[in-house]
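Just one chain is shown here, as structure tokens, and it is the form predicted on its own.
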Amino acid sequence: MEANRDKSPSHPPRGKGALRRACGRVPLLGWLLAILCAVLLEHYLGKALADLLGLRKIPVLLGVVTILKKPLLMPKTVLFVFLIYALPIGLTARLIREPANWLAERLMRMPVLIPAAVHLAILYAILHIWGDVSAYRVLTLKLTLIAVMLTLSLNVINGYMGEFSCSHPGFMALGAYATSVFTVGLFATDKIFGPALLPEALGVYLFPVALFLGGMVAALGALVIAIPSFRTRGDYLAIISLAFLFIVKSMIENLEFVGGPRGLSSQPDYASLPMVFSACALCVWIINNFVRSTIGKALNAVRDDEMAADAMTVNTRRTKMVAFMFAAFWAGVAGGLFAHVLRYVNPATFGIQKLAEVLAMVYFGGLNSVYGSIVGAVSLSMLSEALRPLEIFKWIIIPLLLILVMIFRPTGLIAFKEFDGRRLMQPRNRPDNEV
């Protein structure tokens, strides 16, 4: 009997794992097309279905906000989400699995930029159509994409470099104000800067230049703090970087030509969804290449053992300064986008609360992982918005969630995992025993 048991196949029982195998054979392209079908369905039939079910409007954020505001509407909201999202996505993904695998296989034979552009175009179409339902959705999408950029840039320092920096909101503030001064001073009529010096229509084309300027100002600020602080490590660097945050915040509050503590407004509406999406995609691509490059490997060596890295001819001081300035640059770009999404910037925004939010996203998603940064930023941003109706109780639930993650997964949800775009876009038409 034991011999027969050893010779029996090790396949799971019929039905067990079938759903997992079916989902595993759908490529990323298939899932994107399935989600695109679902958001198109909501765009054209969502209002009619909401009226039919007795809902006042289309539920936002998968109905969580509606359920928390009016718990009695939970059955109708869940039914709406099932009919609009869950059922169409599942059926469409199953139906187009083979055609999607065929198309993914053909795309992967081309230069990698072509399949990447196709996947990004479909992803942007999904976000654009989904956000077209309401201005609230568009604002949430923009702020979430900016949060992804901030989390990725901070992960370069706190994750890949192994230091603990608290200066990121300061870099964000420098980028936000530098970009705002450039755009408001040149392309907007403001009570502080006076009439516009250039036509406002020209500002759309020069806005990337303004973002680059904001990033460079933040990088210079990082250089100022990096020169003295990298002689220290651990708690000392955290204290110095925290002091830098308060210095930047206090400096802006005392500069009247940028509004002082009242803030600066009148930013032109240049941070459209295509602009924010493009900046975020570029940020993910560049940071992913940076951490997988030679300097990224040097950062990992510095994090694991700085003395050993120095003995292996790694210029540890130069490596840390380059990484610090690189991360600050993207924080400055994110700050410039943030200021133009809200069209108002205030020094009080870049305080301890902003630092706590970004740190929570980094450690919740996972250190040393581009995947983790994206997951952490998206999940916590969406969760924070979804729990907004709970008001003060939201700040009890989210910290408790973070505590549980730190207890059971101290390195975060997806830590130490490389982001391989080519592998991610590969077809999934392998046999079941290879999935």
The other form holds:
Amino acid sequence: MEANRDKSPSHPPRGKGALRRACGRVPLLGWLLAILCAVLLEHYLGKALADLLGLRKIPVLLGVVTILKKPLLMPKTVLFVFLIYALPIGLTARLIREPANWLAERLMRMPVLIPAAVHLAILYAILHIWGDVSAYRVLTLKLTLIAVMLTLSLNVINGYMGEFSCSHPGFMALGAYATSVFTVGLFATDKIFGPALLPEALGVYLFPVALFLGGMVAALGALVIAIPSFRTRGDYLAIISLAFLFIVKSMIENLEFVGGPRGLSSQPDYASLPMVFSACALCVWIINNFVRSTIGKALNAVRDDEMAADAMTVNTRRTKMVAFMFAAFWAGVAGGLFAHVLRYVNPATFGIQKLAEVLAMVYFGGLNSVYGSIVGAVSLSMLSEALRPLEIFKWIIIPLLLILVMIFRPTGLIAFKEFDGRRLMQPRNRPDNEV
Amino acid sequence: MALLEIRHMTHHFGGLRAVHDYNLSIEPGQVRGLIGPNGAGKTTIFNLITGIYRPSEGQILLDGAPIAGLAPYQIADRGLGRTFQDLRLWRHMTVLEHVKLAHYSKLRYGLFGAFFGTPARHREEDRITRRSMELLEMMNVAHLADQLVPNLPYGAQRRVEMARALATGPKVLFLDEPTAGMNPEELIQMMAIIRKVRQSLGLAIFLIEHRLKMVMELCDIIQTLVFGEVIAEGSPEEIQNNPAVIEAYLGKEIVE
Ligand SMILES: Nc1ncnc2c1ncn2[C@@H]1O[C@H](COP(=O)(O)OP(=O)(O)OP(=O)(O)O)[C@@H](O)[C@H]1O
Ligand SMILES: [Mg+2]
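The form predicted in complex with its partner chain, contrasted with the form predicted on its own above:
Time for the whole complex; same chain goes first.
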């Protein structure tokens, strides 16, 4: 439907390096396969190469952590990253360019679900194999995927709808606790809820149901905010949602049956990587569908000029309430996953700091953009992990980076860009398909 | 029964009496004009009819059904489409998206379709894309469909706004100074477009306009508003020759 907009000028890009041009002709499928080769290489040869180079172990996050911890290891680490990632990815991508284009072309002729499934499957394989190297990587991956869900759902409110909401950690908390009560109560033996009522192995099939319930509880919480906030025009949402955040936190602190301030633990181990990955992919898919539909575009209209939206038959209040609850739903699901990844939650997690993190990801990545939220969430999560060895300086570098982005790109890195999966998966061997 | 009928509409802003005892009846296919000096209350009358304000007194009947008190989106859905004097476009949306969005209340695929991209949704989106492109063609802005509105020349923005208003499927189209700030060339285009809309869609038009030449040429019946009160109503000739109108309003311009 947005086909017209995608017609890029067909003259060849001038002034770009040959390398850049060569890269532009590799389809997404080619890149994914190339990366798959690299992670396979690391999986089979990484340990040996690390030994050979005299590194104690495989650098966890592309070597950044290692370099920051022991600057002397820098040459070896860089060499490792070059040999395992940069070189193989570059070579493979170049080598399989033509077959990958051919394959992409064939795939795109099928119903779009099939190429999408193929791409997602390869992406999952990459993450799985990459994560296999250490438990730390798996944890980082899961938390990053959850951050993507949180960021994207907050972007629906703060970016697409142009309101300022502060209650996202509150929705996360509602989702986390609701899901945990469901799973711990039914499937785990716990000192608060007593023995398991049902076998734990059964629970994993009901986990999506638990997540859905968590999301619904969060959406109900959102309704409580939405009713007073969207009654009249004006900026009440920021303040009401901030109040909501504190109320949720102190409410949980005072609820003894979920452990009060001590928190709730012994969640069963249901949030496996495939589970988190599927939830994240579903979230991105549904939100992207929504914001690209005319019904979803009503959010943009309400943001840019509410009076005009009203005069063009848009029920603005309903639109805002629905979008707000929809975003809260996904924050709740993310919260449920979060609780089961860490297998412990306490109310202190869902405070101002969490809010600052998510807001930073939204504004860093870019408003009104699915790409932006993915980039923002992934880059800030990874950066925050990679810079951990810097300790206190991490909290100087990251804010500084944010300030720079705000100065040079006030709406974020990749703002106001439509995420078109079909176009992303296109073969790139014709000049008009280059990016 | 007239298509749109307004009886004894009065509105106060605090102590200010912006509109007093206003009456109107528009028949299908008619073009009505509303003229008057700055601050006379013309835009306020539009805002009252389209539901932005609720009149302090009086009745508004569309097809015989009262609409005063309904929300603007409900009134728009029932068949009153409008443009704004101060161009209210959505600055992050493309021209095509503007016109598509004005089909909002007629969309049937619902949230489920929006979330899951059902075939029904794609069919409907395709249908409104086609219809929107037709309207853009009628306004001579189809070639700008993929542009963001802030990049467009002023005259084109006005025409986009008109295409958007038409997309709501109005029975009466309200145009609030559609040629304000236009150069003579854009003005001529706009007049041609208004004629075309009237002919091909056969809807009634209610026009606020400062340029008398345009009102006189386009309208069947003209009302003159001064301080919220209609001081004269009649055909262009009658208005042109009405001494009260000349004194209150035309006089200035004729002297100029
Ligand atoms: N929301 C409002 N609150 C208070 N007063 C208002 C409001 N809207 C308009 N007015 C006043 O009502 C009067 C009529 O305004 P209106 O905008 O309807 O005039 P107009 O005939 O459209 O003038 P113009 O030719 O300048 O567009 C003016 O005195 C204006 O200041
Ligand atoms: Mg006016």
